[in-house]
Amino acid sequence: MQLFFAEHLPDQGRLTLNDEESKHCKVLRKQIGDQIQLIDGQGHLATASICQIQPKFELEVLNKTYHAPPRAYAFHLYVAPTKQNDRIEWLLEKAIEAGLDSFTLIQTERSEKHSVKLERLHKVALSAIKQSHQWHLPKIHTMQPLKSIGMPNHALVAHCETDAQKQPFLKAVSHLGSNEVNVFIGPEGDFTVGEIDWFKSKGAQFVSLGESRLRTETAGIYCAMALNAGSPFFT
């Protein structure tokens, strides 16, 4: 199934593609009469059929439903962006495709990039939810300082230092006595020990990611990989 998406879909009646979805629709030959599946990204899919090609694909939706987000629980990144732009698109895609429901940037002591173009973010997130045929658009928050951040309760925060009350990342998870699961990835450089001690100071919890070091973005696939494959946790 190919998925196309509108930020708007009523229940029936017709609506106009923008330009990137009619192109898309012009590449894979679509004529009048063909039938197609959109989404909205709140979690809406409907069946449309093509009225009319030229300027812009128009569509009469035929039906809609409505598919409630596939988790017990909601699993929240925040990360410190690395210094190539595809590195970070790349853990963004991936942590799409294995559940992300946000993703929030944040700036800090050792960050070695201050500013992402969040509509090139929109836009791998887009692809990713229509490659792997999901209905929720995870949330992308702009670049925040660190410390600026209203801190979640339950965060989970993974570095590099040795400590001796780090848990391993699923076992904190199961002791939560959650169904937020809030995730704090360091820059390349990792947190300093001053950011360690706010957290600490903000009841975080540390956790370990295994013996080897990572880099940023394999830690963050780490976490959605382990939350996907450990769900069993939140049933």
The other form holds:
2 protein chains.
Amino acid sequence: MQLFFAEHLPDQGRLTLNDEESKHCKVLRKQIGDQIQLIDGQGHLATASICQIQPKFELEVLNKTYHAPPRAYAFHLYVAPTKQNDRIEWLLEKAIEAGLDSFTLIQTERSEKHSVKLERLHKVALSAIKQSHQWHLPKIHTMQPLKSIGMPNHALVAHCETDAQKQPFLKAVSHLGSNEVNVFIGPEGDFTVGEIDWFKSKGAQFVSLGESRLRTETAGIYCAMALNAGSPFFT
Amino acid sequence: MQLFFAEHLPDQGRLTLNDEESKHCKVLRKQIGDQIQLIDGQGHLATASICQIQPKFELEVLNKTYHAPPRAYAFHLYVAPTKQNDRIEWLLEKAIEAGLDSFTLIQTERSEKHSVKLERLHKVALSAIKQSHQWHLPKIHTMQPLKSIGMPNHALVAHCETDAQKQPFLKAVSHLGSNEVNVFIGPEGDFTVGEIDWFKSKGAQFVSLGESRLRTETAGIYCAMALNAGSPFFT
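Could you drop in the structure for the form predicted together with a further copy of the same chain? We only have the form predicted alone so far.
Below, the chain from earlier opens the complete complex, with every other chain and molecule after it.
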């Protein structure tokens, strides 16, 4: 099933596809009268019939249904961008496949990358939900300095410093008493000791992600997949 | 800490690095008298001093220690190779970072790829254990037709067919009554109904990997990470 995207899906009546999705429809040689399926990234799935193909594709919505979020928890990931764009894009794609609700880029003391093309990340996210047949597009937030972020309750922080206070990730999640899971992951060089102290002062908890060193992007995907697989134990 | 590889690490005395590792040492401008650390992929870590650099690097082993496997379970993955080499290599790398004991390529009815360069996979595996500071190199087995594989006890099979008998992956693992976890993952087009029936006849159990469709390589890494994160609950 091929899915198309439209930011606003009317319950009925007409809508015009944007340039990107029109192009996509054209490449697939869709014709007047063909039916396609659309998502709005907010839980809706619609079936629509093509009624015009030039200059843009216009559609008539035939029906529209709402799908509730499929998971019993929400996963919010805060991560410093990797030096290589493809690694952060890969993280975003795989985290979405496993389940992600929001993605916030953070600027940390050891960050080597100070800007990321949000538009590109949006494309990756959209393609990931289409591919994995999900109806909810995670929110992607622009980069913010770490200490300017309003610290969520019970944040979990993955760092590589030796710390007796670390709990295995899913154990920590199972003790949260909340289905909102907020995870912070540092840059390639890790959070600094100062940043770790700052997290401590904000009441964050420290978690371990297994016994071997994980790259930034691997750590993010580890959390997404562990939450998905572990949810029968903690929700 | 930079790690080098030697297939046989003597308890003491001399050893010669192979061509690849000699080249690596040369690139790093290692000199006579420098000390380096070596692994043999079987749990040993040695410190050795360089005593000759031409034509190959020769070393004097100073000490050698054994590290037991770090996990309380063993993970054996049986997977059909992806059409694109980079995806199967990525799966192998990430599965090793999270914990993998053996990797067996299987040929299935819908496999589109019928050969894989094992030498290349060995390189990926070696690089992954070095990078993540692990001392045990997983065994990589050459491709075999699915039905010629001796079916391990309590095999877990991930397929996408609707099946009321599927259990969430970590639930199934927690009921195994064994710390040997054997997982089968099909090709891009999934196992056929005939193959699924064959698994059933062999006593395999079917597992679900979350609610969204995962690619072959994502499914493999999902299992590796879920096992790593879930092990406090099942070991």
